[in-house]
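This document starts with one chain, in the form predicted alone, laid out as structure tokens.
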Amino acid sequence: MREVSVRAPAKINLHLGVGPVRPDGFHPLATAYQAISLFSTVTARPNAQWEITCETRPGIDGGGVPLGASNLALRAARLLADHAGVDRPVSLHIDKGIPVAGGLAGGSADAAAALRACAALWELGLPDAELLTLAGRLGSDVPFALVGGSAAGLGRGELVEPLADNGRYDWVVLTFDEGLSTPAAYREFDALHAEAVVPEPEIPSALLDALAAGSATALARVVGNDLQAASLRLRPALAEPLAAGVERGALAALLSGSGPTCLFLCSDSDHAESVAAGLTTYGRVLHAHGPVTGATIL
């Protein structure tokens, strides 16, 4: 093959349950992921040396994407090469359609796309289970970017199990120029709970029922994010657009992961356009729907 292109989606957390910090510094999670229709595409081509390039779509700031050895997509390709005993460097080109450092797992989507693209380019014939194991070594959200749809995430989020979901959900996605550090949000979470007993996390059964029923109204009543209070302490100004979205009629408003991206659940596409119209003064407004498929060869 001369090249392989793979498209991978952004993720949101319909529920993000965070447990007590573990001795290794990680927190056990119980999260309900959903893949939404914001995508990045990674194209892998044979090359004399390992190389990474990136371009961004209009309205997407790619300034935070590293173009060296630390790039997660490049790390994914090299990890797969080492695992499979392949000595065939590639160039990876990222067409970035997912905002950077916004809690949407854009880097994880790039990594998942690179794994699938290189596995096809090198004709490895690896089962998805093997790719998922490698994805879990790269980051908590990378396995889900391979799977897509709606799914439960346990452990650090890397243990992924598809969930029954019979709905389509329209989201307004409000993004900002300045990202928010995920490690900082977890440190703030620990500080907020320093004197409290943090229970083991779980996904609410009512959320599973809402997805199975395909009901946006029922889902709106049970979405949640245990990191939201910590992220709002780090950036209190985010409370204003969250409130503004509810005032415009959003069924629910919450941060995506550690933020700062704000999510607004709407009843349909027309409703999403109405909600979005009242949020343009706060940042970049995008409209997406979910669930969509995970990393897919084009």
Ligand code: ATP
Second form
Amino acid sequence: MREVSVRAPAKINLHLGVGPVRPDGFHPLATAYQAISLFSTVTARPNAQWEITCETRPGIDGGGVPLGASNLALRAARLLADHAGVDRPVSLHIDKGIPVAGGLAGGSADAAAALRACAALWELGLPDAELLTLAGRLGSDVPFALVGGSAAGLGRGELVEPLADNGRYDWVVLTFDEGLSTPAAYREFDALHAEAVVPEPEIPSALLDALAAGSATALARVVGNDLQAASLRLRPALAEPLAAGVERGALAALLSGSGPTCLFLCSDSDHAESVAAGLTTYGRVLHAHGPVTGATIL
Ligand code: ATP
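What would you give as the form predicted in complex with the named molecule, now that the form predicted alone is on the page?
Now the complete complex, all chains and molecules, led by this one.
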């Protein structure tokens, strides 16, 4: 095989329940993920040495993407090579359509795409369960980028179970040039809850019902993000576009993961156009729908 290209989606958290910090520093999560139609494509080719290149689609700033050994896609490929005992370096090319450091798990999408691409290029015939275990070692959101659709994420988010979802949901995705650090958001969460007993997180059963019914209006009533208050303390200005989207008629407005990306749930694509028109002064507006499939060979 001369090359393999794999496309992987961005994730949003329809609900992000965050529990009390564990001794290892991680927080137990109970999240409902949805894969949305913003994608990264990773192409793997046999090469004399390990190599990574990245181009970004118009409107995506790739400035924060490391082009060395710390790139998550390259780490994924090398982890798989070590695991499978393969000594066949590749060049990886990332074509990035997911904003960086936006709470959309773009790096995780690249890693999932690299895992699937290299597994195919090297004809490893690995069962998906094995790929999922490796994915979980790379990062909490990487297994979901392999699975896609709508799914529950437990543990650190890496234990993924597909959820029944009979809907198609239109999202307006408002992104900003300056990202927010996920570890900083969790530190702020801990500071905010220093005096409180944080309960074990769970996914509301009404959210599972809303997805099974495929109802955007029912979903709008139950979406939520436990990190939002912490991220808003780090970036108070985000309150304004969230409120503006609701004023424009969005069914719900919330941060994606640790932010700063803001999500606006709409009833259809016309409604999304109208909500988006009121948000262009705040940042870059993208349209997306979910759920979409996880990392897929093109
Ligand atoms: P997280 O997954 O931590 O919630 P995020 O979704 O907010 O992160 P990402 O786009 O995944 O944001 O980027 C987080 C950081 O990961 C970047 O600032 C960058 O330094 C690092 N990184 C490593 N590899 C990649 C990659 N292939 N693409 C983007 N960022 C990467």
